[in-house]
Structures are given as C-alpha cells and as structure tokens.
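Starting off, we have a lone chain in the form predicted on its own, written out as structure tokens.
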Amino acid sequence: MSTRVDPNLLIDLQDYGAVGAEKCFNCGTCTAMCPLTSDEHPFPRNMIRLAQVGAKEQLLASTDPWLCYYCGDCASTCPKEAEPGETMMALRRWLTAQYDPTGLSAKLYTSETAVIKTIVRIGLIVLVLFIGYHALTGFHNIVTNSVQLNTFAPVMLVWALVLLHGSMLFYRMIAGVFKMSRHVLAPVTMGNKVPLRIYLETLPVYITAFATQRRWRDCHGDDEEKHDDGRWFKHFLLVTGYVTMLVLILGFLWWFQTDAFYPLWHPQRWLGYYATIVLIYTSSEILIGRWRKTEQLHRFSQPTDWLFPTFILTGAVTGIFVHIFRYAGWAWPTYIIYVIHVMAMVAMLDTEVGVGKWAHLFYRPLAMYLEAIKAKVREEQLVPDFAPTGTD
C-alpha cells in the first residue's frame, strides 16, 4: 500500500465537519470505551491518527469509519475533548466524496451555497417540466371542477420519468459502491480476483445488515445500564418507512398514485399511512434533537445533516396533504401541493444520493460485507501473503 501522505488532509477534514482532531494525542481512551471496536478495528484512535498524518490511501482502504455508529461514549470520555466521534463522522463524509465519481458530494459537503443552488436548480427544473407539459397540451389537462390527479400528472409519464431519474441516481450510487470495494479489497487481494463464489457466500451479511440495522443494537454491547433499544428501533422505523415509500414510488407508482378511492382496509392505503406516519415521527425527532443538541451525536451539525430529515418531513407532510385535498375534492390545492411534493422529492434524491443517509444506507452494510469477504479470502488462503490493513 502506498505510504504517501497529505499534510493538508486534517485541514480539509474540517470542511467535512471534523472538530478538535488536532487535540488528540492518541491516548486510546476512545477505543477502550467504544463497544464496537475490536483488535482488527481499533477505532476511533487509529482513524484519527491516520487523519493526522494524512494517510489518505490507508483511510480509503479502511471500513472503520462505517463500522462506527456514534454512540457518543468516545466523545464523553475523551480527556482532551477532541470529539473523536465527529472526526469519524467527518471521515464518512470525506469517504463518500472520494467514492463519488461526479464530484457532487464534495461540493455539497463543503459548500452551503452549492447545497442551496442544487436544491433550487432541481426544484425549478421540476416546476418548468410541469409548466412545459401543460403548455404543450394547451392546459386542457387541468380539470378544476373535480380532482383528476392522473389527468393533471399522467401516472405512466411520471413513472417513466421517475424510473429514468432513478436509474441515473442508481448508477451514481453503484459507481461509488464499486470504487469503495476496490479500495477496501485491494490490500488483501493484491490484484488477484476474488472468486464469485465468495461474493455469493458472504452476501447474506450485507442483506442482514441492511434489513435489520442490527449494529445499532450492538452499539452499547452487553452493558445493560447503557443498553438502549430505542435508538435502534427509531432508526429501524425510519429505514422501513423510507424503503416502503421508495418501493411504492419506484416499483408501484401506477398503483399508488391513483384517482380511485380505495376502502380503508386496502393495503395501498395502509402502506402509505405506515410510511407517512413513521417518516413524520422519525424526521421530526431528528430535527428536534439537532435543534436542542441534548444528545452527543447532535451537538455538532453540518448543513447536510439537516437535509435528509427536512426533505423527509416535507415529503411526508405534502404527501398527506395531497391525500387530504384529493378526498376533499379541492382541485387546485391538490395540484399545487402535488407539484411542491414532487419538487421536494426529486431535490432530495439528487442531493441525498450523493451525500447523507442514502450513502449510509448502502455503505454501512457494504463495509460489513467487504470485511466478510476479506475474512473469507484470508481463511481460505487464496492470497499467499496478503498485506495487513496497516490502520493502527
């Protein structure tokens, strides 16, 4: 592995939210207190040291930042108040930017102006598309004596555009996944190909980590005094609500966006209600927590930390208002709120696929998956003299 260093890395990480990393003198208290650390992954200490010396290649090859779930124990016990948890958070942002081939993540993480411009630009594009469509149709598709949402916004046309947009974002995310995988596996494989069999055998690790978010529950280990399933459960609710809404929109929009009034017991309504209620509850709690700063993980916030919960809350609230106005038969309020809803959701996807929780949603379980692959390669001795990670 390359030993080149970047003396400006620690300064650059400050733009990504690192706070106090220069104070750290590597005493190891943070690692001793962390319930998720291990001999193979002695974070946060090892990560802070690599950041201090500017060892970019070693940081890129490490999964440690993604294995941290920021319980706050490291920060509350640090004798120098070096905020190790914030450095781990900053490293996750920095790594996300390194994985992103478009460079958008770096801009959004380091510039509030870029965030605002991106959201405004995407929102205006969506608005222009709506206006342009109705201008081309002579505004005949705007029915005002009743609510005809699928006439105002033809579901198959909207769905086609959603799938096109989604495929572009999926490519961006997958490109990041492959780049992360290459960096992490390179020190172990040393240029040798990993058999497809190993990727398939270890795949359940990714699926389990993604579906259960179990590492949140492991964050306090077996310490019953500190063990709190509440955070895991709230995070689990957020993920299930968000994934439910994504599946409904990407896979079943033709069924979900309808002018038909389904009975209360219909699964379409209950899936929508579940996702909406869960997203309003969890996003509101996140925003309130960041505002009050009572928990360690909310003491410091970067602008991008506010994006995901704000978008989620906006999307859920506007979505429920579209539902209410449609049932009330109010045509113009339904159409206007629907346009605002779509503007917010498209802006969220374009920003969050590059930064924030979308990245975490993929990269956190991917880190555990890649570690399982590395362990399998070593176990079977497929690489005769594999290189150590060198992260301590």
Partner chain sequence: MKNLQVDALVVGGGIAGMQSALDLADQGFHVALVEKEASIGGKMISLSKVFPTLDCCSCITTPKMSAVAHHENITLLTYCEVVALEQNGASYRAQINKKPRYVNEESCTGCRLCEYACPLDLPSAFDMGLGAQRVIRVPFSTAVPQKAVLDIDNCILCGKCENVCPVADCIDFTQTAVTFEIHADAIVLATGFELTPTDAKAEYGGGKLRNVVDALTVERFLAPTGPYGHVLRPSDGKEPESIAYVQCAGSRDISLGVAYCSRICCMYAIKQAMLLSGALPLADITIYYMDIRTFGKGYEQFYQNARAMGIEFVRGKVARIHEDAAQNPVVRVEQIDDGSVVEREHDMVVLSVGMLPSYNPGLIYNVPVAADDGFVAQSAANISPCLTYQPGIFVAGTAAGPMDIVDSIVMAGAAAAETAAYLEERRAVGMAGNGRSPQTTSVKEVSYA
The other form holds:
Amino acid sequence: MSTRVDPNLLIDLQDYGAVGAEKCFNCGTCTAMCPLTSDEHPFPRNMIRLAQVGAKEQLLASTDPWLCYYCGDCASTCPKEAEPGETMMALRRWLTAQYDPTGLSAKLYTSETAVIKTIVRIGLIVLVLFIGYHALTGFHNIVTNSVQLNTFAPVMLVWALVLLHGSMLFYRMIAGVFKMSRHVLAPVTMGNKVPLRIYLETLPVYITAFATQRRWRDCHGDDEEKHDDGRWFKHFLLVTGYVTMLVLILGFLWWFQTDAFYPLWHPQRWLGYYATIVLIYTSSEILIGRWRKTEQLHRFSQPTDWLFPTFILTGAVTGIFVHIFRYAGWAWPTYIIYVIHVMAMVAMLDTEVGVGKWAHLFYRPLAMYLEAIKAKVREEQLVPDFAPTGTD
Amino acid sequence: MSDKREDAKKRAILLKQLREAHKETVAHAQEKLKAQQAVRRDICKLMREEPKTVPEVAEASGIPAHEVLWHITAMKKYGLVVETGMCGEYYLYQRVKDGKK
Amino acid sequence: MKNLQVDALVVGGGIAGMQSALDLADQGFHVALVEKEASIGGKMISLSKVFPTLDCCSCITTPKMSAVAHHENITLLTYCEVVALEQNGASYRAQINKKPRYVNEESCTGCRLCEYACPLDLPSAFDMGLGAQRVIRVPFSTAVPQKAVLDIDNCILCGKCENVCPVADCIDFTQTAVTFEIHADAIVLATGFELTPTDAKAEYGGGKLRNVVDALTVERFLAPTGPYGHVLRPSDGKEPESIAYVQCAGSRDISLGVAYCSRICCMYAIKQAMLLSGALPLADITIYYMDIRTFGKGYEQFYQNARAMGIEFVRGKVARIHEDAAQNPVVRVEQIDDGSVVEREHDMVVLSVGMLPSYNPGLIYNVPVAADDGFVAQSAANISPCLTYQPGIFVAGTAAGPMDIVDSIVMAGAAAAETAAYLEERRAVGMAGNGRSPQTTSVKEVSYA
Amino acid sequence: MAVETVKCDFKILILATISGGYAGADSVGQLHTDYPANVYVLPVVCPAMFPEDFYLRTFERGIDAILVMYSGTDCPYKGGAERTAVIINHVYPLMETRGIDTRRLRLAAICTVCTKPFLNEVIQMNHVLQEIGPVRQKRNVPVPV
Amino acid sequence: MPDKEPLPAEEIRIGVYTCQCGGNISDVVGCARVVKAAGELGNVVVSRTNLSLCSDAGQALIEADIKEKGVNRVVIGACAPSLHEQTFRGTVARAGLNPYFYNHVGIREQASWVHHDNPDGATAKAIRLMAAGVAKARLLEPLEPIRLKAQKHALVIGGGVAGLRAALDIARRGIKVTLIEKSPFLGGHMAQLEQVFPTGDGARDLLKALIQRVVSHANITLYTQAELVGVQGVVGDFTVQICQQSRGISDDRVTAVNVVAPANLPDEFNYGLTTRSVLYQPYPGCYPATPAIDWAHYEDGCLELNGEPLHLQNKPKTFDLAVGAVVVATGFRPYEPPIGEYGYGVLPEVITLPAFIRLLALAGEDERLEFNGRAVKNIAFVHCVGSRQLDGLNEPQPDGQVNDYCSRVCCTATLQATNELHQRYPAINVFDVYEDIRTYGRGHELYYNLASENRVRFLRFHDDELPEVLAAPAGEEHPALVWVTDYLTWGQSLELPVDLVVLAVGMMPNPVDDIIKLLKINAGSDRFLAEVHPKLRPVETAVPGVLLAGTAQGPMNIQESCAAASAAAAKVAVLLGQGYVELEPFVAIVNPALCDGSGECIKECCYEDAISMQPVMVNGTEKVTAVVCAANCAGCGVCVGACPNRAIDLQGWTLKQYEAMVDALAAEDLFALELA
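Let's see the other form, the form predicted in complex with its partner chain, since the form predicted on its own is already up.
Let us now look at the entire complex, which starts with that chain.
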C-alpha cells in the first residue's frame, strides 16, 4: 500500500493558519516535548508530517489535533520555528471544515469577508424578523410607557425560533459528528458496525471530557514553573457559565425571559448573574490575552478565534443592559438592546457552531470518546488492528 | 650569612606589602584553603586505613559525591592518593601512607 | 620588552595559527605569533585522539608546537593580547599587552617544584573544571613553553613556591603587565572558536545536571593525561555502562540562536563513541541525531565502521533531559524512524555542543563579522577564502566559521599563501617596510625608539 | 598464555618496502586489527638490495619464515620489482639444497592500503609454520611460565 | 667511507627511548619492561620511557641526554616512522649530533595497535624490535643531506579552479609557473555552474576574474590541450615532458571559417542537452576565446575558408620543461550512473544534477520549464547517487569497488538548485529524496532552510531501502513515479508523481592513471589521490615535490578547492623559494677497496647515469671502479643485491645493518630480557 504525496495540502492549510509546517525538518522535538503525547498518539510531528506529504485520508482519520491543548511548549523549543502548535490549530480548523457537510466552515475559515458577511446577514435576518413581526402586529406590541419585553418579543415565539434555529445548528453538528466518527473509526471497523453497546458503555468518557476538559491540566507536564491550572480553570468557568446560559435559554427561556421581577434570592437571578459575571470575566480575559499576544497560543490568532469571546462579551454585556434598562423601566433602550442581544447571540451560534470554539468544545470530547470506542473495540478484538503506529 | 638574613628580611617585608596590596584576594583564597583543608582531612581520614570508593566516602563523610570525586582527583594528581583497584563500577582510592608528595 | 618588527603577525596559537606561522616562516618570512593563553596548542591540544585516523592528537599537535617554538623565524609570544591596532602607512602597528606570569619566563625550567609545593588546588579549566590545578603550575604536561604561571587572584602569597624554586629570582610577585608594539606588514587572524556553553538549553538541564557533560569533557576523560585517567561520570565517579550522545546540542537550533551546522560534532561523537567502546567494552553507546554529516575524506567509512561496531544510532533530536533519583540522566526523544516517543535512562549523557565565534575582531582590527553567524566575514568566500574586508588582514581556521582540524590546517596553509603573496607583491611595488626580501632579512628584532 | 606463546614461537621476518608493505603494515595498525605477535617488519627501500645469501643466512640464524612484501607494479624504483623477483627465484633452489622448506619464503606485493592481503599473508604463513615446524628443531629454551 | 677522514674511534653510546604515546603504546606494551630490557643491551647507556616523546618536554629529554650523558646514537620506539622520524631527526640535530645517528622503530602501528589481546607478546615484540634498532644504531654512519639546486619553476596540471588558484598563488610568490590544461579551455567544471554557494555569485564571473589574473600574470605560462607525457628527475629538478595538440585555426582567420559538417555533435558542456560543431567554444566569454577543433570528430573537408575547403592537421608538439615541483589539480568527473540506476538511461525523464543545472541555464527567461517538450510541474531530486554506496547493494565500478564515500557538495548543490528553481518557477512542486542532509559548511544550512520555506517536500530513505524510479502507468498526468519508503513518515511507502527526476550524482576523480604512473604517486581506495597524512601533510603526496590541489584529492566545493590549492602553493613556495632543495642522503656508495670493477651493478641499475666506471685512487694506486652520482641515484639498492663483492651499499640502509637487525631479532638470549 502506498500513499501518493499531495503537494497541495500544505498550501491549502496555510489558508487555515498553518504558519510554519513547511519549515519543519522532522526532528521530533515537539512530539517529545509534548506532555500529552502517548504511544498511540505521538503528536504533533506526525500531524505535521502528514500535512507535509498531503495524506488527507490519514489526517481525517486522526483525532490527534483534538487531543492538543496548545500549551506552546512545542513552539518555544522548536529548533526551526516551525510553530507545530499552530499547525495543530490549523489542522483543527481544517478538520472542522472537512466535517462540515455544508461547506460553510471552510468558507468562514478561509475568508474574512465571508465571516463579516455571515454575521451581517444573520443579524439582518433577526432584525427583519423583529421588524416584520411588529409590522404584522401593527406595532401595537411595542409598549413604551413601561417595559413589557415579553410583549415586545413574546417569549414563546422567541423560544420557538430559538429551538428551530437550534435544531438546524444541531443538524449541522450531528452531520459533522457522523463524518468525524466515520473517518476516525474506519481503521477499526473496516466496514463493520460498532455495536451500540460499546457506544453506550464508553459514553461517560464523553461526558466527563466535555464537562471538565481534564486533559488540559496535563499541559506543560511536570514542569512546575510553567504548570498553570489557571488557564484550565478559567476555561472551566467559561464552560459552566456558557452551559448555564445555554440551558437557561434552550430549556427555560419562558422562565428566564420574564417581565416579572423575581426576588433577590431567587435562583433564576443567581444563575443569570453567575453566568453573566463568569462570561464577562473570562471573555474579556481571553480578549486581552489575544490582544497582547503574550501566550504562545495567541501569537497567530485568526479572525475566527476572536469571534467567540467577542460574541460572548457582547452577549453578556447586552444581556446586562437589557436587565438594567428593564429595572430602570426604560422601554426603548431595553427593546433596542434586546434586539441587538438577540442578533449577536444568533450570529454567534451560526458562526460558532461551524468554526469557532463551539466546535472545539464539541469535537475535543468527541475525539476522546471515539478513541475510547476504538480502544474498546480493539480490546475486545472485534476487529483486527491493521492501523500503523502514529497514523490513527 | 648576614646577607641571607638580610634577603630573608627584605623578602618578608615585600610579601607583607604584597599581602596588603592584594588584601581581598588573599583573604578569599585563605578561606578557600581553610575549607579545602577541612574537607580533605575528613576525606583522607576515611581512606587512610583501607581503600574506599567515592560513594562510600561521600556517604560516610556527608560530603556530596561529586565534591569527593574532585578532591580525590586533585590529590591523585599530586600523588597524595592512589588508585588500588575496582569495586563493582567504582574505583577504589587510598591515601598514600606516608607522605606529603 | 622590546618592540618587534616582523613581516606577519599571527594572532592565535591554535592549530590554524601555528600552521600559518610555520608555513610563513618556512618561506623565510619573520612571524610573531601572539597567544593569549600561557601555552600554545589551542583547543586541539586538549583532545584525545583525532578522526578519522585515530591518531593520538598530541602526537600531531606537539611537534607543531615544538616546531613553532624552535623556528628561527618565529617569535612566540604567549600570555599576550593585542589590545590596539593602528594602521601605519601600509603596515600595522599592534599594541601588545603581556600579562604577568609572576614567573620569569626566561629562567623557569618547568621543573614543577613550585606546583608541588603550592598548598591550594583549584578546578582546572584545561580539564573542564573536573580536574585540579595548583595556583602556580605549568599549564599542562605538554605545554609550550614549559613555563610555570601563577594565578594571583587565588594566591595566598605564602611564599612556599619561592622557597622550593631552584632558580634564583624566578618567581616574582611584583611582576606587572608589560606593553610593547609589534610592527607587521600583514596580520593573520586565527582566533578560533568557543563551545556552546552547557547551560545554553534549559531543556537539557541548563548545565545543572552533573552527568550531562559536553564533548570536550569526554575528550579529557579519554586523554591519557585526563583528570581521572579513566572514563568516570562526574557525579560520583561511577564507570558508566550506558552513554548517550545528543547531537546538535548547540547547532541547527534557532531556539538557541544558532541556525548553522557546527560541522565537527557528528565526527567527534562517532570518534568518541568508538574510543569509549574501546575503553569501556561493556558499555552501550547511543547517538541521537538528526542527520549524520560525515562528509570528509574517509569520514563516511568511519561512520559505517562505527555502525558495524554496534554503536546505536537513533534518529531524533533529544527534546529534554532530566535526572532520576540516582542522578542518571533520562533523555526523552521521538524515535523518528517509527514515530514513537521514548524515555531512556543513561549513566552519562554527552552534549555534542557546537562552535560559536569566540572573538569579534571588529573593535580592534576593524574586521567585520558576518551577521548571521558572528564569525569573521570573508570578502571573497569562494575564490579567496582567507581574505577579510580589511586589506593586509587575513583569516585562518575556525575564526572563519566551524571547521574540523584537517580543514583548519588546509585553510591555514592557504592563509599563509595569501599572506606571503601579499607581502611579496607589496615588496615588488616598494611598499614594504625595508624593501627586504625574505631570504636576505637578517634583523629579527628591531628596537623602536 | 605463556605456554601458548612459546608453542607457536615461530619468528616471521617481513621485509617490507617503505612505500608499500611497511606502510601497509602501518595501515593495519591504524585499523587496530590484531594479528599474531611473532611477526617482525623491517622497513626496506627495495628488497632488490638483498643478495641471495642474505636469505639463507637469515634462516640459519633461526628466523622461521621470510615474507618479502615488495611494491610489485607500484614499485617507485625502476626495475626494483623485477630484480627482487629474480633474486627470490634464485633463492628457492639454494634453500632446497640446504633442506629448508621453500614455503618459508614468500614474495607478495603489498600496497599502502593492502590491509587484508597483509593479514592474509601473515595468517597463512603462520598456518604453514604450524604444519612444518620451526626452521631449527633444536631449541632448548626454558619454557617461561 | 673512504672519501672521508677516518673517524676517530669514538665509543658508541646509545640512548634508547620508548614512547608511551599518551597511552597509545603503553596501554598494551609494557614500556617499563622494554626500558629495562633495552637498558641491558650492549652500548646502551640510557634507556627511558616518556608519555610523549614528540612533545617539547620529551624532545628536551633527549637533547639533555645527548649533551649531558654523551649519548651519540639515538634509538626511539614510537609511532610509525612516517609520522615523526623527521621530528626526532631535528631533535638530534639541535643537540649537535649528526641527524642520521638516529634510528626510529615503529612500535605503535606495528605492536601496541595490532596485539591488543596479547600484551606480553606485544611487549616481547617491542623489545626485539628495539633490540634490532639498537643493533642497527651501532652501525650508523654520519650522513650529510644532499643539497640540490631547485628550479624556481613549478608545473600545475589542470586548468580548473584549483589549478588556476594554485598557479596564481605560486606566481605571486615570484616563482615561474607553467599551467597545462588537457582540454582546449580553462575553467573546468566550475564553468558549467551558474550560481555558486555559499555566496550566490555567478560561477563564470568569479572564474573570469580569476582567469584574468592568471593569464595576465607575468610568471605564468599557459598551455591548453596539453598533457604531461613524461617525468624524469627528482624534487627541485624534474624534467617534465609536455605534449600539446594543435588548436587548429588562428584568430585572424577563425571568423571567416565556415563549418560544413559535422555541426550536431553532442555538446559535453551542456551534458548533451545541446549540440555543437566540430569547431567550437563551450560558452561565450570562455578563455581562450579562440574556438578549438575537436580533432576526434574532425574530418578533412568539414571546414571551409572563403568557400575553399580547409585542410588542417593536428600536429602535437612535445617539449621539455625543467620544474622544481608539480601540483596535481586534475579534478573530478561527475559520477555516471549505470543504465537503470534510478531509471537513468531508461526513462528519458531521469537526468543528473550537473545536466539539470545546464537545463536551468538554457531555459533562460522562459516562463515555464520544459523538458522533452513537456512542461515540468513536479520534480524529484534524489541524493547520494554514486555516493555512500554499500557493498552488495550498489553496482560496483569497473574496478570492483563501490563509492563508499560522501561526495560532500551534492546536498548543498541540490538545495541550491531547488532554491533557484523555486525562485524562477514558484509553481513547480519539488520533492527531495535523501538519506541525510549534509549542509555542513558555512552558510549551507541557510540553503536547507530556504528550501524548506520554499515548500520543498523532503523524504528520507534508509541506505538499505533505496527509492525506485518507474515509468508511470499510461494515462497518468506525470510520466514518472518515484517510490520512497519514507522514514519521516514512519516507514510508509510514498509515491511521487513527477515529470523530471534529478539525480544528485557524486564526484569521482578524473581518471589520471597515466599521471599517477608518471609521477609515482598513489591513489587511495576511493581512487582519489592520496595525501601523506590528512593533518600533518594534507596537500603533499608521498613523492617529494609533488603536491595535490582540489578535487583530485577528494570531493570538495569551490571554496575548499581554492583553500587546498593555496595551501599547495604555500608548500611549493617553501620548497622552491630558497632556490635549493635538500634531499635525504640515502644513496648508493661504493667501497673502492672491495670493488673489482665487474660492472654487475651498472648492469642492473635502471637509472641513467647513476653509476659509472671511473678510475679512482685506492691506497695510492689507480683502479677502475664503480662511482655513484648522488643526484641521479634513486637510492633503490638494486645495485647492492647485484654486487658479488659487497662493495656497493646503500647509505643509511646497509646490508650489514640488516644482518645485525636479523641477528637481534633471532637472538635466543633476548628471552631473558623479554621476561625481565
């Protein structure tokens, strides 16, 4: 069996942000430096190498890019300044684009104009929906003497739209998940199906990985000087805030978006406050970091890397303003800022699910889950293992 | 005879002047010498009766092994310590019985 | 100290400087050789055996050192440095600072009685700090000149050396630095190189791991005059059973600021591996490398012999070295051939450190160095490799970039040819100091008022 | 080991040209290849300088074998190689008449890098001597222990 | 020595010195035992050992013994005499002794280094060798070196960059130089290059400037189409015979000449990528500018002048020159792969790197690179073709040897070519198939870095799994496929679809067997000319006065060739600058008392005028005996073996000395000494 070398992949990857993969002379320092590598997953050099020779199939079948948390040790010790971590990042983007059946991700990753166009378009759609709704109702639902948000934007209607939009996004994600699973599991399934039992038995891997991203804490290995649980913890906070908000919106919007003022002790308020504070804190921290480019992983930020924290911050800040204005009883400002809030959140979801951290959040645990499935399949010797080292 | 005495006197004065001129380095070197002599005494005591390896001396004296090795190397160079054979992966060293040289 | 008038001034008494001086002197030119250390011989004299012939290194170096010292056309000036240079018409006037030895160079017989009498041992730089030397000593056993030198900064002025010295007034604590001038029509820079310091790379222990040593240290271990007389590891004197070489530990690594190849490390590692397997027949020797660069005449066969001898070659650049509880260095490396990451414990790890420029002649000689590597810039690198950007100043050996002994010697010969031709051509147009021809010159030392 | 040494204590003299065999023997040394220690190499300019009686005298003195390592076609001297061969050919019949096994004398061309041929010659001659014994049977040498 | 004053019968006092050679000898040989045994030999007054006798201190020891202990014969057991005989001869001379009262015994290469497993045997052997050395020392005679006039004139063979550089540097020292070049034009292989590393200068620009300096130098005489055909004499005074072909047409007529045929000969300058005529010039601006006739393809009637057929004849002229030294700069030739190696000669898409460099040069300003009428999109370069070969894996050369050496320049040259390619044709995909990248030299690694940044795809093979080049199946876009087991991709088999395969061929020395024979120099097992010692005498051959420059000695790049050439020039200047050469006094000498004038010696001697019959006075009576002319005597000793009366002997190597040595080696009583 031989692989035909494809010289074009490396050129394509540059559009996804690979900034030094061509410089790599394959010394292996990065892989040996990385504390997250294992016998089964000796990255990042193997990924760089596959990129250099253009072995697309092997890259698609690999979960290694998702196992990297980009601590930057590989880059700071690289003797050729080949930025191995950034190549891993680029590969994550490239893989996301490959998983996306709509092709939208590829567009967003490789074109800044596409990103702006998408955001503007989605924002406009939301605006049009609002204007349309009020035009249809003869602008009677805009109460201005007091703040009547649920009249301005009837919660069940908004919720229905959120769920509809959510399911569209969910379809895209599920399609990506299926594509990824198919490629990753191919080396062990060899065309056969993995029994459902195994999927279910290994499911806890996904859940813990998703909830904690524990792997991250192994970054920098036993180097105590550099070891930093702070980054992991901040991220963990962000996730809790984000998930809280998501659950509140997706599951309990009718409870969350209300014209009634809950008393101060009410959990609805606390959940909202917690989520908002966490989101503001973490997203601004991330943005400042990216701005200063102090950490290795921020040195080569792409527009899509900025999207998520920017939107989170926008969403949280506008959310707060909606809250404040509502308390203050300023009707128009509440409605306007609410529209902006919704525009931002929808735009965020649309862009993020395809290309941003959302995808990362989603695919990382999935990668670990799929690896666990593979291990289980191998362990039970359901299929012979023909996969060469370093490629799966 | 008196000439010699004169010379010796002159020399003593000169050395004194020099010591004054190089006060700091001389003091520093004297400290070094004192420390070295103390360490050497400890090491030599252990190797006087029977040959010892570097880790044995280090363990018995509490001096780090690499320092023991350096002192033994130095003493070996100037004939104060001899190598007497091997014990496992380590050479055995012994203090030369009588002798300064 | 009298001022000197010579045809050529050679700066640096390593192998390149010595060979240039000899090749010029053999043609009848008068040469002054200035060396900053107390003995000539350079880095080469501290080596054990040399590749690919495995000749005893001192057997090649010492005759040249001896020849330099004995040559009637060479004035050897050790412990001297050029501190200033002036262009004097078409020739140069160099100001030389001779450091005090505190020992009368003319009368010292090199008997080493003072050395034996001295009470204080210091770490010896010649043995990379692992051996000892006295405050007053002959620099090393094959030093040229065989004259003692005293380290005043570590001296307690006890006078014991003076007491045992058999020569009257030989040891002289009152000596001071002396300045004099050398007038030369041409200058050969043979200022050599330095090794990458062992603490250059934090991932390799930052110089703190005792059993991680550089290759020059191993040269001393292997040399019969070395500190231990055997190959022992420095932490506790254990005879190592497993030794690893980490190639490119100072070369081809931008994270260290060195992008270039140091050219000698592959061969010296292979050579040392072969010598070590001779000295320690049971030891396992592993060389971790990226590319084996055995490019010289007879080098590839040397490499193949080493492979046949059972020396293990592992492709992969060592990423990190740490220590286990027993001070055994553990290397972490990706074995490129199969892509697996391994951690392997050895008794001793040798860093194949690279070559760095040791001296920037910009300030004194107005000779520029290359921006990318810091070595002396060659103005016509291909056709006239010994020319610098300063007329009358030539470069030889590793001052012009990493090279091995063979290449240094050849380049030293070339520098002598360039210099000789330059001197000859200047004479032809009547520009030389005295219009002397090399055969008829009889005045060696001329005093300047 | 001492007994072993005495048992094969044959002496082999090698007359080797400086430009060929002697440098070849030095090359063997540079490769650090071991061979029996009963081999003595004397440098010669060209073996053509040795008359026939030199060889006979050498055997009489108790040298068990002579290997003449000349430079063959690489001989830097005109006529040297041919002349050497002529003299050696004269020696053989003289050896026979004196009862000396002619296998004790061999002429071989060895160059500066002929390390393998050098070793072959040495080993082969030792085999021959093992078979035919010393040139003089009457050695009453005390056996060192 | 009848001609000399009879020596006063002085007592022979021998000093014996056993060098430990820094452990090289003493690790195996029991030096103390050697010292003791030697000390008990007759006439030995001093017996010592030292860590390193060749050191200053070691030499001082010997000098002191000569001066203080009255030692008047010195025997040293140390490394091979080739390394340090001269050193110690100097030591002995410095102490005021005749330098030939010294005998060097090799006990390193011939004892300690070959009997590691048998220290007792090695010690016993060393003792016997030293005893033989002492036996010879007892019979040493004082000798005086022979001083010969040196021609201040050198011959440089080869008009490539090394030859030019050597000629220039010798000439600049005021020594006359004759430079001969076999081909009709100067410049050698360098003229075929474009940009040269590490400076990126134009090769022919550099060359032109160098040639300009050479041809305008008053001390240099130049002969193209000239070859060395004869050599007589010795260092300082060689007579060389040179044969020069006719050039053909003079400058004033050449422009008017019309070539009828043949005009389509493959042009070797472009490795056959273009054709040339029988009257040719390799490149514009070459030197000499006059076109030359290719006599091998010349036929009568193939040239016309003003419409009339020209009748030319090659009349080689031979002449003699007296020179003091010879620099051999005969250069290299690129390795020619055998048919089938990596598809060479089978697939038209496989060419060598030198040819590719010409291809790039010929492509000029074209927008795309074409080969065989097809646009090149993918190129693979394969390293180590004809270098680093392994026995049994690669096809040997006609001499049965494989090229087991590294050719040193091909890695950087290849990367330089890829960089130039990328600069001019950025769309071309480049694959580089290698074993180790050896960009060792100053600035070379930058070529590697740049190639990487230019997205050259590197693939690495193991020396026992060579890549394969095959024709692509019909219908493929690219005509050839390269298969590589790539050890950067953990041994995966990778396939490269390519339009052109460039083989980075190594260097082989130009075949100069005739010159080797004429000059009596040696080639090593790699067929390159051998130096005496890579560090002690890196540009000298074993023949005094014959030096090496450039790639005749081994693979080198331009910079290294020039450095070697200059170093050789320095040696020539050392040798000839003084106007005389000193030779070792090892020549034949006749004892007239024993000579009966039979003339046997003259019959066997092969050297012109080395021995003659002349009347001499012996004990007051005149008789006709053999007389040796020292300058013509080669010192071979053929005469010694031929003399029926032992009347002729070789100074320094006398028959008596050999007999004494044999006696010492055979002596039984040495056993006691060995066991001491």
